[in-house]
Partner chain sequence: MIIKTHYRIEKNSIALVLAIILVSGIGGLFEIAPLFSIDETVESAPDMRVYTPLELAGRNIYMREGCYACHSQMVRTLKDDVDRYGPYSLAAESQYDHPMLWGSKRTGPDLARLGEKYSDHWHTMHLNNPRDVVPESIMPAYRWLLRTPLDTQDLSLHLNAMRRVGVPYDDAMISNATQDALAQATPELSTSKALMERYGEETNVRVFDGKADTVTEMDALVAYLQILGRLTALPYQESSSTQ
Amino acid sequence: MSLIERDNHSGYTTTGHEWNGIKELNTPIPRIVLICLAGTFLFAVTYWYLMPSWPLGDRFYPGKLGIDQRTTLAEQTREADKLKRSWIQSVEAADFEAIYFDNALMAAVNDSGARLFEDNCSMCHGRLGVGNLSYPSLADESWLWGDDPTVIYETLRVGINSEHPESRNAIMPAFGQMGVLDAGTIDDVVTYVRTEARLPVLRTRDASKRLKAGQATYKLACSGCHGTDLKGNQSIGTPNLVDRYWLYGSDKDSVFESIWSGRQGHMPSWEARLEPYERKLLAVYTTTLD
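Next step in my check: the chain by itself in the form predicted together with its partner chain, please.
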């Protein structure tokens, strides 16, 4: 069984062992393997010498270079900030008017602003800014708080109905749920509002009576916020009810629901998450969407 043979093909001898017909050659380890082993070992040892590596009980060897991933990152951030600083300052210093007329800054708005918008805002307002049910379109001409970039900049800082202490607040009361108006009355107001908005409403026999009742209720309960002309009030963020744009849907049931259960859209505050210059880029970017 233990017979050392010479393999004709390779010229090497076998080890003399055999397992069910399998034999092994006793070929020496090729030099290249040893060289690679030594090479990779050298690499590893050097690397360990330079960087934090071996554990020593309750501490670890910090490495000859004395750097680690956190200090490296801080260093890179400092470097990048240095390069960016003048640019950031020019964004921060420029007032909005100036930005619109500065081609270089507008290029940054379209480039960096778009990226910021997609990573932070597009989830709610859509990649093109066209919004979604209960998330306003930023690409149309209808605005809750106005299309002035200064206003938008402030909205981004504090948010709307957000956790921020200075948040803008815009709450549509739940007239039905809180028992202020009953369902019939709300039905009438819905008819009135939708008529004024030139939406098709069902013509019933008592239509004019109900329209009147609706109008009366509107004057009493709603006009304070949405205005007697139903055009909303941008200083308190109430929507225009007679334009083509509806945040929560224009069908009868949706409007009813808006009045019965109230609405309170939540726009997060970005003060803690985005730098002032980033919010500024975004404010401008938002106004350029269409």
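What we label the rigid core is the largest C-alpha set whose atoms superpose within 1.5 Å from one form to the other. What you are looking at is a predicted structure, and each value in this text was computed from that prediction instead of being measured. Numbering follows the first chain given and starts at 1. What changes on going to the form predicted on its own:
- Once you line up the core between these two forms, the Cα of Pro62 ends up 2 Å or more from where it was.
- Comparing the forms between these two forms on their rigid core, the Cα displacement of Trp48 reaches 2 Å or more.
- When two forms of a protein are overlaid on their rigid core, residues whose CA moves 2 Å or more are considered shifted, and Glu18 is one of them between these two forms.
Please supply the corresponding structure for the form predicted on its own (the preceding block corresponds to the form predicted together with its partner chain).
All you get below is the one chain by itself.
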């Protein structure tokens, strides 16, 4: 018969196992652990009884409380749709000025408008609307067709140089490739335009002569679209050439390329993809970018 050995310090018995003079104590499981295990078991049994849980073939045990997440989700979806329809109708009925002065509708613009912009516009114009090379910034003061939300709404509807039958059209002719202007003449126009835009221009002995020649060519070939003051024409979507915003770059080579090869930007029509209220939200949202 083996003797039970008790540790003099802790008062617990030993298990009889010993490693390198260290004896293992037969320490009981702490009571708090047993209480937690019992509580967990009781909670599980209660939850299984009250809530949907066990699968029963093609069904499941519904629970005594009768809670059904499908029903709850369907009800929440109906409420959300009802609320959404309410503010959509308000957006459709309100003019742009009324939207700006309605805090609830502007909240919809800042929320839903921002999501629409990220999903449909940010890949070209950037997430913050600051644009990229060849894609205009919507967060500055330079708008080809104007920054009025009514104009923006129409641009969203028909696009620019798009497949829409009512598309806005804006094409910079390829003066060089078409043989209208030779390289030297285009160089003179570049010098004139960049001088008027207060951009650095290489000064040469014949700079004054080239500047006058460029001015004369500009008046003949360019002023009809960009204006005699070089400030463009928003009614036909031509850019301002004397501000600090350049869609294709303001360096000499970029300006020369624009005149030599022409430019033809493209913006798709969103009429088939976006609902009228969505285009309305986007039109207002883009005017808030800065």
